[in-house]
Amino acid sequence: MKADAALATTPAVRRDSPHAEPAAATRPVKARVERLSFWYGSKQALFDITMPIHERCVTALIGPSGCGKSTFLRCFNRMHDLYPNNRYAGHIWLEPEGIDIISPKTDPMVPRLRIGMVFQKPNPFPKSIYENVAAGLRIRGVRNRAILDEQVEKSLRRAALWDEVKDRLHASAFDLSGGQQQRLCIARALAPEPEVLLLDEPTSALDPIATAHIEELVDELRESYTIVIVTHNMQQAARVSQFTGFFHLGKLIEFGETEQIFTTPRESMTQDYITGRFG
């Protein structure tokens, strides 16, 4: 196939979206990942991996599976200390105060307060609606029941799922449909009031209408929060992000904005990947 025909088969970034924004260098940045690698035991699934997030904008990370896009984004609340015998090296720096998420001198509760993480599936608590979204409040020590409603309808309005739970609040999460528990998640999320929200394919088990919900949502949250998402979708990717990142095999092949990444490439392997020459 040749590039140009290849080109015109690549996902369209709408000029009157707001993808089309202005440069790189005029947006501040959020976080910035400096030489970062990581390694399960004596596997490394990181190398050397340098990029800016920009603040209240959506960030997609890009590749074919195992290239090291979940390792990277988990990254950002230490969902790998977890587990034993996982190791980091070189720094995330989370702004303005330029803490360094992955020191081992930071707590990991700085950043797993600042910065909220929904799954590939969607993964409600066995309790009620107003209990998935006041957990994490609780977990801060919030109490009063005035302070827990207010914060529990806001984080649902914000996820765009008040107006289907208002009146059910204290049935099960269970009862709601995949791509309301999904929505539910994110209000969960957003309730003890992130800066940061990561997506870890956040459609990949939901049906084309949940989809669309979930990516409108993205783009309203936007406004508010400084976004990171996985995907493999790359028409998603095109559709909700400012900034692309393209990993493979552990590195990052190249970032850049999200319109520049899918119509003009610098490096041939990201173009061979979004024309679906391999992945």
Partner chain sequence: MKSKQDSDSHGRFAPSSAFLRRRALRARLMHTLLLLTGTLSVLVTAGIVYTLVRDAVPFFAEVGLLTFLTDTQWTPLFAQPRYGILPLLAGTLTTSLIALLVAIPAGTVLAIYLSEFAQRRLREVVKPVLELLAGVPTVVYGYFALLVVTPLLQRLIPGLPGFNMLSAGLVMGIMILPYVVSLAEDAMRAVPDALREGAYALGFSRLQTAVRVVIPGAFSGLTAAYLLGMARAVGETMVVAIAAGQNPRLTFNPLEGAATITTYIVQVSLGDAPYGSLAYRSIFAAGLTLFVVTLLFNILGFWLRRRFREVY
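The structure above corresponds to the form predicted alone; please provide the structure of the form predicted together with its partner chain.
Shown below: the chain alone.
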């Protein structure tokens, strides 16, 4: 049985708030994390985490630095497989098929081809701007020049980078500034139109204007994508997300609708964190 019942427990929805979308919590679930634990060698970094990722919603992960947000996010595309001695336990069911992402029987390529990721530090490839954005399409077998051109432009526009680079698409990605590189990485992740987008503190290297662009983008993208965003900026979490999970020392302390987490948290620890009393 997939712990549907446990996951479906809906936190109290405050219908009077302008923020909460009606019945947001009853939206279909894109992925369900079930009793997930994770170890770096012998060091346990995640403890028995269970939470849903709602489809076409933004789920924010907040918590003090070192609490396991990145570790958690990197389970979704099996990034931990790249290094030896890492171990997962539990399940992450990717819906609608119910593929268990972290099962050793699942080819890590399956989730990676369906789930895109943007890292905390920009990591463009040593190629041109154009080829960076086209890379994901090319390895999915897209050869048609017109489709590539169209998708590259669309992705760069969405990442609020098009106007700055449209005249030098074939220049090296390394010629861009840090903030531009990060937006390029966002465009690169968007180009293959993944079902889920993982964002690990995507704006921590950006200036306020670029950050605002990205936040707008995230809000826009939720029409068609499921987004999980790690942020240490609580205002950002409140602005862009519909659901929030609060992590502490590798445990999920509280999960609920963003509105509820930020106004009436059930756990005192959440309350302390969002009011800035620790972390």
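Numbering follows the first chain given and starts at 1. Being a predicted model, the structure only gives us computed values, none of them experimental. Superpose the two forms; the largest set of C-alphas matching within 1.5 Å is the rigid core.
For residue 175, is the C-alpha shift between the two forms 2 Å or more after core superposition?
Moves: yes, 2 Å or greater.
Core-aligned C-alpha movement of residue 89 between the two forms, 2 Å or more
After core superposition, the C-alpha of residue 89 moves less than 2 Å between the two forms.
Superposing on the rigid core, is the CA of residue 141 displaced by 2 Å or more between the two forms?
Yes, the C-alpha moves 2 Å or more.
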